[in-house]
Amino acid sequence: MSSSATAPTIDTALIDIVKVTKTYPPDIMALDEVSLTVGHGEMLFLTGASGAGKTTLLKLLCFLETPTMGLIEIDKRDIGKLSGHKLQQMRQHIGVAYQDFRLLPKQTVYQNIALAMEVRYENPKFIKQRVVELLADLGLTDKIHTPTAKLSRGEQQRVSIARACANRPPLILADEPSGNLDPAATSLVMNLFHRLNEEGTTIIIATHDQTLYQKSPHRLLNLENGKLQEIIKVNFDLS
């Protein structure tokens, strides 16, 4: 298939990426005319070798990078034209589980997750309930008052994922979410993602981990040398 992969129609799209190119000095081509449409409520897996452009694509979708060329629309809004308050509002509707976690190391697990809701002025009672719920989902209940600097990398990764999911955002971007996890913890994370997806959240997962998608019915796209080359047809067993 060519570098364009579009399953949903524009009318049902949450994300529409049109011929996006991203280059870094001096002449590094991270993405090369990538086009992609992602529907409301879709779960999508993005794979490819290190340096293929997966993280760059996620950074473009959460405004950490801007495209060199091309158009990105989220919910029919050109994000290249957003600034100030409108951009901040859009950011609050995207949950990001970063590959490098980006936690506040001196703050507790509770404080790191709660912060995502506090910036939206959620009710403190609701915040506490949601944090406790997420920590139970991810097997971290006993770490609630632990500073994140004292956690293992796998625990930090799960805290980052909990923070991304805290507000039940309409869009979640997860960059290598199982990179530091054992199979049991990976299962907890994917159960959480699948439950949120069933509730209507759109989720894009960039991963090297074949176990996340090998039995999944969801779309699997492959990035190679900055090009979105094909939709890989996955045979899956529902028995």
Second form
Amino acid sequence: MSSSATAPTIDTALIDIVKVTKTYPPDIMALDEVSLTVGHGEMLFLTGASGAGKTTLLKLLCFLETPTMGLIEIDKRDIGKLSGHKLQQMRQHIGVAYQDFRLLPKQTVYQNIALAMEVRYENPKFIKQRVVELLADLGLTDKIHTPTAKLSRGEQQRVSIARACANRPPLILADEPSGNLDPAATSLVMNLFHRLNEEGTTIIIATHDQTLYQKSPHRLLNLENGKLQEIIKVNFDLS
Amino acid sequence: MRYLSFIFGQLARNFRHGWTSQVMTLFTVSLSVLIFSFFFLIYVNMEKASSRLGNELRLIVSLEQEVPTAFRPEFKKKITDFAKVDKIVFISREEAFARLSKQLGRDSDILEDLDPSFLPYTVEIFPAGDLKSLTRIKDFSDYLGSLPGAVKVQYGQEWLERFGYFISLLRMIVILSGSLLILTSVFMVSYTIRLTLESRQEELEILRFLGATDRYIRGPVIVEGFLLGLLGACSGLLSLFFLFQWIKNHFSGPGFLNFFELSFLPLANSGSIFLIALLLCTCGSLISIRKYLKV
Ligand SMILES: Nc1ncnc2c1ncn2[C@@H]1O[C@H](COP(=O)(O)OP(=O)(O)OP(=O)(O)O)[C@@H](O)[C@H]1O
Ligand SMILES: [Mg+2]
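Please move on to the form predicted in complex with its partner chain, as the form predicted alone is already shown.
Following is the full complex, with the preceding chain placed first.
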């Protein structure tokens, strides 16, 4: 196995999840004592049946939900203790492609992607350049001024992925990034992810899509009924 | 600089998405400013008129007999002991008679067969400027009436009293309408801004997810409130000015209004109305955004 597939040691860890349990009311146990360490610059796949808790785990990492029990550290900081300005700054450094996209329907593709950079007060010229670049990468160049409500699901999905990548954040969380995409579009997205990963971005991808991880050397984790286990892949590509 | 350009970019975007409510707020603010400053304008003019009236005020004391020249200084001293006085004029029967015949003009021939002795000796007293309030004038008049030899004191009591009541009524109206209008405009401004925020709730939520800071969200909203106040106050005061010009042009000439010599709000007053409107609109927007800044 390649070096990137081995679990990181604590001092290189970007994310440290320790015995995290999440229950939704009334008593739905979405995550059950999950522990996971993710290293700087790692790419990681998260699989599991529908309802296994993948989205829940990602939501915990981007502050959309708080754990019922347990500890989550990002960059050695207990994220349960972040609030106000610190929390918002942390959010600026995590790119999230939500399963339900969370785009602004009335605003254009350009505006939706630019927003992620505007909240960081980036240079307008830079923003423009970056949006054009991302849209070219994802095959959406001709949709730049279309309101996102008028896009197909697959196009909306790519816009949300472009927004997640816009700031070149150190951490990207992608929830079912190929859920609505054909193989060609999927490979555009994965190429982008791989490129960012090579530049040092840590990426966590939750997916049902075997083609995404089958041939990749990266770690694969499986969630089942809220319990996390690592899958050791038999890698056919090993020479 | 970049922060400002972001604020104005967002402002333009918000306006494109919800200009109706913004225009409504603007309308409310200018109407409130107009109504309040209109009452205030009337009040200011009334006050002015009443002080002018005070300057023209004189008390006429009728006497049983003429005050001999030798006693006049003592008589004057008695008066000035009670209140400051600009001028005291002793009027003989002959002078009074001459005045009366002048007032009658062409009808003065009815006086021909009369002797000036039917007229009383009088003293005219012009109180100094600080004798303004009605009760003080009353006290003064009572005092004058108690002077030896005084028969009657006249100063247009009834008219003055009515005018005094009118002024205090007007003062009440200005204060009441002012506070009500301030309340309504604060309410309206914060309400419409809240409406725009509510329609933008989804957007604010997404901004939150993307890591927008309080400053980023608050900035455009405050600037929006500020601009609403600025434009609203300006257009309110401008409409008042045009309304004032119109009234002045249409009702000038001889008559009641001419006596008041209408004048516009002094700069200090219109300036403070302007500043208050600005402050209230900005505060209104601050208050309404507060709810949304809690993560
Ligand atoms: N807000 C919520 N309130 C109550 N229950 C919830 C909530 N969100 C998720 N759940 C439940 O928690 C469990 C895990 O949900 P989650 O969305 O994490 O699954 P998932 O692995 O992402 O599924 P999918 O592959 O379909 O996206 C499910 O049983 C779901 O019904
Ligand atoms: Mg999910």
